[in-house]
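Only one chain is shown below, in structure tokens, and it's the form predicted alone.
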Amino acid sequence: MNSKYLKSLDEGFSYQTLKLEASRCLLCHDAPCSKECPAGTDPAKFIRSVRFDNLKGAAETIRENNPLGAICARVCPTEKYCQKGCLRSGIDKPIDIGNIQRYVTDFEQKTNMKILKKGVENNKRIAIVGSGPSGLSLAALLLRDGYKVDMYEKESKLGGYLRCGIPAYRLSNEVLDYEIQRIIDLGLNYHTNTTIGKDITMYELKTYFDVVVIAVGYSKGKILEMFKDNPYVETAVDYLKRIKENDGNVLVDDNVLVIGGGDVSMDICTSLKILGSTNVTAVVYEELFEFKASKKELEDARKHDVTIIDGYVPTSVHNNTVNFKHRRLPYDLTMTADKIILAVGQTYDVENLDLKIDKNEAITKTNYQIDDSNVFVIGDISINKEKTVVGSVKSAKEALYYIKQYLGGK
């Protein structure tokens, strides 16, 4: 194992810093931070509990609203959501809601709290295809409400992109395994190494289960046409998966060119520097003022001396040399690297799932349902546009409401 890769870049709060940070909260009435959380985690309420040393109550607020609270505490771009609404910003800086949530969920784990309970069974059977954040969130909520849930995952372990795509220094397997085990303990029946269309068909699922939920996410990296079949090129999604599966024990090239500027790009850039790459350069379509990466991801990359060149578009490639042109200015750029990594977006893999896709989105009704069938779609390819873990939790909570309606529940 590579200890540098596995070690968190942010050690989180001590009890003293937790209390100091919570004491800065203005205890707003009708708090804007809670309104800005897509998953409705209600940070105002759990921060208030922390202020009065009620860590158990804080953990209950988080967990009852967000089944993946410990994960979101580590990977959620809080500056785009809850912290954006924090009124403390007008005085000095917003409350560090993510680290407060992380401390509380760590306390929950250390004290072995069991907040979510298995509901009284109602004999309704639900199948969930995919075990990423949306699928796991929905499974927890359904089990809490008494439904029987079977989850189908093509990989050998549950977790989806949480396991294979987010670097260990941001989300350790220990935290992910803890979150998943809590859901298994609620009664989840899961099937790994199972591919729909090969090991079981959609027809069989739709026939046996009362509802089938597709939660496959964006699991494939996009390839620009000019880079196809180039031996020097790999997608960031594939590279991150390889690093994560090997606990960081991979050989990296000295000089790496990364094309793209979102969170996935910053993840691969920082990972490469931690693992020993001498020079890592990200050439980005967006200019810095319109950057897509979260503030924390960008800061981590800069702390590790990643070079970022903004505003350029690739125009041609020959072997390991790429030519770029600036979007607005009369500048050209040519770069040669040992390795070229594409982080230019992700797409879906929905073969054999009987889905109609338009503009990277499954065609469903506004209630996440495909026509009048017993199939629902949640997560990245659903009508919910927020392609984040907290956005996945949101889509799961919304879909739960419509699934229960469909099944005649309350």
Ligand SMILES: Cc1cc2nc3c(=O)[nH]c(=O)nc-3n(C[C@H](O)[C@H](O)[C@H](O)COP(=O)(O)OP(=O)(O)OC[C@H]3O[C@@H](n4cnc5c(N)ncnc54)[C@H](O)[C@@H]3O)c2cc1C
Given for the second form:
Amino acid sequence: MNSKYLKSLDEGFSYQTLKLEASRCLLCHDAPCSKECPAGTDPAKFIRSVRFDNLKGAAETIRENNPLGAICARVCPTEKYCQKGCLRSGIDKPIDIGNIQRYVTDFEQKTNMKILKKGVENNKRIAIVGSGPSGLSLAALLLRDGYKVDMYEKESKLGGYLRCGIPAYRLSNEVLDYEIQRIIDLGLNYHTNTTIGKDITMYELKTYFDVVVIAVGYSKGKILEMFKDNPYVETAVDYLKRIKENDGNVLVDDNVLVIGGGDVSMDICTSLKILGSTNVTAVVYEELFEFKASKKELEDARKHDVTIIDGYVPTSVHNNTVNFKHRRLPYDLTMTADKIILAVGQTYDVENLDLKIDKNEAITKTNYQIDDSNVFVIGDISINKEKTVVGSVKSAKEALYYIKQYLGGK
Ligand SMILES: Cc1cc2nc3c(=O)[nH]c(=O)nc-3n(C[C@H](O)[C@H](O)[C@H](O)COP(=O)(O)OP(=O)(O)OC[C@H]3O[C@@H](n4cnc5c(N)ncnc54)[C@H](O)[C@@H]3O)c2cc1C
Ligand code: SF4
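Would you generate the structure of this protein in the form predicted together with the named molecule, following the form predicted alone above?
In what comes next, the whole complex appears, and the chain from above leads the way.
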């Protein structure tokens, strides 16, 4: 165990800071923050409850709208969602909605509230393939509505990228286990170490269940052609998985070059610095003003002395030396490192799942359903554009409507 890696970088609010932050809310009518939350978590309503010291009511608002409220509180890029809409920004700075939500869901856990309840059972059976945030939130909503749910996961533990991608200093296994246990307690029947398409076929699932939901995410890191089969190269998602599975107990290289500048890149950069790498340099295609990483993650990387070089594309590689050129300016750059990590995006792995993927790497169905079959697709791999945790919750909520409609019409 590496205690530095496991320690949360953000300690959250005390009761005093919670009350102070909630008192800054302007109590807007028709609040824009609520409209900007993809999952409809309704911050305006739960902040109002916090102001009136009704933490129980606040917890109920969060849970009724978002089955993964405690996780979203920690990992949502809030500046792109709820806080983007906050009118308080026009006066000083937006309300820290994530930390208010975190305090309230911590209160829910400490007081052992059970807000989501198992619904009256009906005889419809649903299989969910994949246990990331989209699969987990859909499972919670279906169980609440009385469906029988079986979840299939190829890894040994549930959670998808919540378990094996997002670093422990941002999302601890304790919080994740708590969220998952609440869903298991609703009656989830889960099967780990089971790969659909290999251990069980899609045909078997489609025949046995009323509905099959594919929630397999983008589970592979992309590798640019020039880096293929290079022994110095590893993808960021593979590296992050190794770090998280070992609670940060891994030996890291001293000088690391990371290529890419999104959230995954910032996660691997900060993780490596926390774990003891001396020099970590991220070379990024985008220039600083167009950076994709969330503000919080970029700040974390900077606080940990990660060097960021923006605006460069790799042109060639020889062993552990990479040449770059600037996108706009006549500059070249050559970097040599002990390790090269690629954080240039993720892609799907849908072998034997009978799925047709379009050129945008998504399944183009607005109702999440594949043709007229009993197969639905949610999460990162679906039509949903928000490739985030709260975006996954959104896709699950929307798909629930169409699944019920499909079953009702059957
Ligand atoms: C390093 C990293 C950091 C991130 N940080 C953030 C963040 O801070 N905030 C945020 O909002 N989003 C973040 N994201 C994005 C977010 O994690 C994803 O958008 C989200 O996890 C997608 O959820 P999902 O349910 O579609 O799939 P996933 O989380 O990818 O889960 C899919 C699951 O399906 C399983 N599976 C795949 N194929 C099969 C099969 N054939 N049979 C059985 N099981 C299968 C996989 O093992 C996996 O467990 C991050 C992503 C990464 C990689
Ligand atoms: S779920 Fe995320 S985006 Fe929605 S209100 Fe909470 S922190 Fe904001």
